[in-house]
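In the block that follows, a single chain appears as C-alpha cells, in the form predicted alone.
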Amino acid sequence: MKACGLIVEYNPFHNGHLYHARKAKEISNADCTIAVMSGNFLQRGEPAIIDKFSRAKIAVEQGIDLVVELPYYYAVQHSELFAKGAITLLSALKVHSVCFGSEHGDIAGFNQILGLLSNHQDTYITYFKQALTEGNSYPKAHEKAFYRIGGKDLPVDIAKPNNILGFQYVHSINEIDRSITPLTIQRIQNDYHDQVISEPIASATSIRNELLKEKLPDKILKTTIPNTTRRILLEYKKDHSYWHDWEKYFPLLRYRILTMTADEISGIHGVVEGLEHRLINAAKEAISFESFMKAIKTKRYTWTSLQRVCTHILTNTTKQEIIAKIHTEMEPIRILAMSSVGQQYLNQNKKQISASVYTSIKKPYPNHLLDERLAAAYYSILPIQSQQEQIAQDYMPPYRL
C-alpha cells in the first residue's frame, strides 16, 4: 500500500481541508492518507477550538485513513521545528509522498528555493543572524535573508504563510528522508489570514471568528464546513459549555504569570532577552488576553511567537524540557483515529515502522506525564465533570471507523 502524508491542524476541518485530502490522494495515487495533526495546542500558539480527539474523528469520517499526533514540543514551535517533527513522523510511517497546500501551488518553485539555499548556506545564515540582530522577527529575518541571496525575483513568495511552511516541509524531506516525494496543491478561494467568510472554501480563521461569536453559527457556516464538522462542533459546545479560545484562558494565564518569579518565567521555553519583566508588567494591567498581547507586542516578537510563549507558560513547559524532547532520536507514534484502511496499512507495514506505536498514553508511553499536564491545562476552562471526562479520553483506544 502507498501512503500520502498530510500535515494538518484541522481547526476546524473545513471544505478546504476536504479538497486538500481528496486532491492529495488523487495526485499521489496513494491507497492511504496519513495526517500528522497538532494536538490540543497549535503551531500559532493557540488552543484548538475543540479537542484533538474530536478533530481526529471528524478527519477520519471525512476520508482520512490515519490520524497521528504531532507531539507538543514540535507542534507549538516555529516553522522549522514544526516541519522537522512532522516529516520525522511521516518518514517513520513509511509514506511515499507528502502533499501540502501552498499559495504558490507548484513544487518546482520550492525545489528551486531549496537549491538556492543549498548553494548559499553560509551566506544565508549570516544574513539571517544579521536580520535578527537588527530587531526583525524570526519569519521576517528568514524572508530578508532569502531576498539577500536570491534577489527580488525568487521563484516562490516566501512572505506567504503556507509557502513558508511548504518550503520547510521540502527542506525537512531533503534533510530527513529523500525517498519521500514532496507534492503541493494551490490554496483556492481564500487567504490564510482572511478574517471574513466570502467563499465556500473559507479560511479556518474566518470560520473560527464566526463560531466564537455569542450567537450560534451563522447560516453561512453551512456552506463552509462539512456536516460532520458542524455536528461535532455543536455537540462539543452543548456537552462542555465552551469552545476553546485564548480569552477564556486569560485569567489562568494571568494567575500563572503573577504567581511566578521572574527567574521562573525566564526558564519557560521561548522567554528571552528579559521578556519575563514585560510579561509581568503587562499581566498586572491587562483586563483581557487581547489587551495583554497588545501590551507585550513589539517589532521583535510576532503575535504568533508571543502566543507560543503564553502557551508554554500555561502548560509550564521549560526550555530544558523542550531541548531534551527535540533531541530524542525517534518520536513515538500516537494514534488518534483510524479507518479500516489505516489499520490495514499499519498491519502491513509494522515490520518496517521502526518507531513505537501507541494507542493511548498508558505507560510505557514516553510522553505520559507531559500529555497529562497538557490535558489538564487545555481542559481547565471546562466544568470539572467535563474536565474529568475529557482527560479520560487519553487512556482510551483511538476512534475507529
Second form
Number of protein chains: 2
Amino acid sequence: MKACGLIVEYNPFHNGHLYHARKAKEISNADCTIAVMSGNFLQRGEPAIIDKFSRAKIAVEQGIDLVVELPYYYAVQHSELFAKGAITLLSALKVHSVCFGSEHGDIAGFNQILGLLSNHQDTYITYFKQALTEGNSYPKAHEKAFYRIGGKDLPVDIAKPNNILGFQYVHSINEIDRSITPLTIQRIQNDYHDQVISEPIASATSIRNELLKEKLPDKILKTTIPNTTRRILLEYKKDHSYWHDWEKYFPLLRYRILTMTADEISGIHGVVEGLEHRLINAAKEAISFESFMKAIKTKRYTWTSLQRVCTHILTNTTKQEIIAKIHTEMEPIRILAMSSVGQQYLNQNKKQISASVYTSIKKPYPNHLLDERLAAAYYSILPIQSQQEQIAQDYMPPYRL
Amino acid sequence: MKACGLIVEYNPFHNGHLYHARKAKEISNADCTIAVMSGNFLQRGEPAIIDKFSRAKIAVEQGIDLVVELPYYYAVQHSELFAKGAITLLSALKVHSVCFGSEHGDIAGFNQILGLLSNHQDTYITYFKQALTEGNSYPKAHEKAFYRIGGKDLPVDIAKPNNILGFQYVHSINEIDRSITPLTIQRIQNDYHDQVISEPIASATSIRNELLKEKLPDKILKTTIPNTTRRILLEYKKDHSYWHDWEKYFPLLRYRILTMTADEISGIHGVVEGLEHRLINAAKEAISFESFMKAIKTKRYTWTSLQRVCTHILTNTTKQEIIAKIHTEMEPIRILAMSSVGQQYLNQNKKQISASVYTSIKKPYPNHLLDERLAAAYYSILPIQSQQEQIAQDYMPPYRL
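In place of the form predicted alone, output the structure of the form predicted in complex with a further copy of the same chain.
What follows is the whole complex; the chain from before opens it.
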C-alpha cells in the first residue's frame, strides 16, 4: 500500500481541505492518506476552535485514512521546526509522497529554490543573520536572504505564507528522507468554485471569524464546511458551552503573567531579549487579548511568534523542556483517528514503520505529564465537568471508522 | 499619647469588633487604637470577602484610629509567625498595650502558661516534635506538648482557637518587647447581648456564610454589622460584581495546579512531604473548592494550613521568597487608613517609631513586586476593568477620616 502524507491543522475541516485531500490522493496515486495534525494548540500560537479528537474524527469521516498528532513541541513552533517535526513523523510512517497546498502550485519551482539554497548556503546564512540584526522578524529575514541569493526573479514567490511553508517541507524532505516525493497543488481562492466539490471554499481563518461572532452564521455553516464539520462543531458547543478562542483565555493568561516573576517568564520558550517586561506591562493595561497583542507587537516579532509565546505561558512550557524534547529520540506516534484503510496500512507496514505507534494509551507514557498540562490549559475555559470529560479522552482508544 | 494595639482581620467588621475596640480603649486607658490588619489574604488561608482598603476604611469610620497592614509573609502563616509579625509591627509603632479577645478572658492565665513554658522549654520542644512525628498537625502537637508539661489543669484551655492565638501574642511580646502590656477581654458568644452595643454579635465566619448565600440575607445585614460595613459591602458588590470567596477562585487554582510541574509545586511555601502529588491528583477530580479541600485533607494537615498552601499557589509564593522576607530587616509599615487622631499619633511619635511609615507609595518600593502579584491574584476573579481600578488603589494615599 502506498500512502500520501498531508500536513494539516483542520481548524476546522472545510471544503478546501476536502479538495486538498482528494486531489492529493489523485496526483500521488496513493492507496491512502495520512494526515499529521497539530493537537489542541496550533502553529500560529492559537488554541484550536475544537479539540484534536473532534477534528480528527471529522477528517476521517471526510475520507482521511489516518490522523496522527504532531506533538506540541513541533506544532507550536516557527515553520522550520514545524516542517521538520511533520516530515520526521511522515518518514517514520513510510509515506511515499507528501502533498501540500501552495500559492505557487508547481513543485518544480520549489526544487529550483532548494538547488539555489544548496549552492549559496553560507551566503544565505550571512544575509539571514544580518537581516535579523537589522531588527527584522524571523520570516522577514528568511525572505530577505532569499532575495539576496536569488535576485528579483525567484522561481517561487516566497513572501506568500504557504509557499514558504511548502519550501520548508521540501527542504525537510531533502534533509530527512529523500525517498519521499514532494507534491504540491495550487491553493484555491476564497470565491473559487471547483468541479470536484460543488460548494464554495473559504479560508479556515474567515470561517473561524464568522463562527466566533455572537450570532451563529448560518450561511457559513451551510456552504463552506462539510455537514460532518457542522454537526460536530455544533455538538461540541452544545456539550461544552464554548468554542475555543484566545479572548476566552485572556483572563487566565493575564492572571498567569501577573503572578509570575519576570525571571520565571524569561524561562518560558520563545521569551527573548527582555520580552518578559513588555508582557508584564502590557498585561497590566490590556482589557482584551487583542489589545494585549497590539501592545506587545513590534517589528522584531511577528504576530504569530508572539501568540506562540502566549501559548507557552498558558501551558507553562519552558525553554529547557522544549530543548529536551527536541533532542529526544523519536517518541511513540499517537493515532487520533483512523479508517479501516488506515488500520490496514498500519498492519501491513508494521515492520517497516520506524517508531512505535500508540493506538491506546496508558499512564505513564513518555509525554504524559506534558500532555496532561496541555489538556488542562486547553480545556481550562470550559465548565469543570466538561474539562474532566474531555481530559479523560486522552486515555480512550482513537476513533475508528 | 498612649496607643493600644489590636490584631485584626475585620472580615468583615461586625458588632463584636466594635465591642472589642471600645473595650480595649477603655481597659488600656489609651488615647488611640492601632489595628494591625491582614491584607487581602488572611491567616486561615482565605481571600478576604472585600479588599483591604475597604475593610480599613470601615474600621476607621467605626472608631479605629490607625490601620496598618500586616504583610502577606506574616499574615498567611501559622499562629506563631502571625503573632510574631503583628507584635513586631506594634512594637515598632510604640504601642503601650495590646488587647486581644480570648475565650479565657483573663490575662493572668496566659502569663502563668508563659512561666510554665519557660521552666520546661526543652521538655516542651521534645514533646512537640514527638507529637509531630506521630502524625499530628502543628496546632495539635502544640496542644499535646502543653498538656504534657502542664498536666490536665492548665490555667488556660489552649485547645480553644483564640486562647492559643492569644498565647502566641503574649509569648511574642515576651520575646520582642516587654514594654508592651498584654491585655485580654472575653470574647462574646454568638447570641450575647451586651450593654455597650445594642445589636447582636455573630462570628465573622457565620456572617460571611450568610453573605455568600444566593439570596442576600437582609437580617444579617441589618442586625450583626454596623451600617458602615453594610454600605461598603453593598457598594463593593455593585461596583465589582462579586465578593471574594474560595469557590470563585477554584477554576484559577485548578488551572494553576494542573499546569505546574510537581517540582514547581513543591517549591511553593507550605508544600511538604510530597503534598504536591496529592494536590495534583485532587485538582484533577474535584469539581469545587470544597471537594478539593476534602480530597487533600489528612490528620497531618489542618484545614487552614492547607488553605494557606492554596493561597500560596494562587499567588505563586515560594519557600525561598518567604524565607528571604522573614529574614529581612523590618520593612516600611504601610498605612491603610487613619483618623485625625491616628495622624496626630504618628506626628507626635515620629522620632520614637522605629520603622519608616508609608502614607503614600511610589514604585519601586521594597515589596512592590510581591504586592503587585498579590493584588493580581486577589482581584483576578473580578471583571478586568475592576481589577485595574482596584490595583491602582495601591498607589493612592490612604483613607483619612
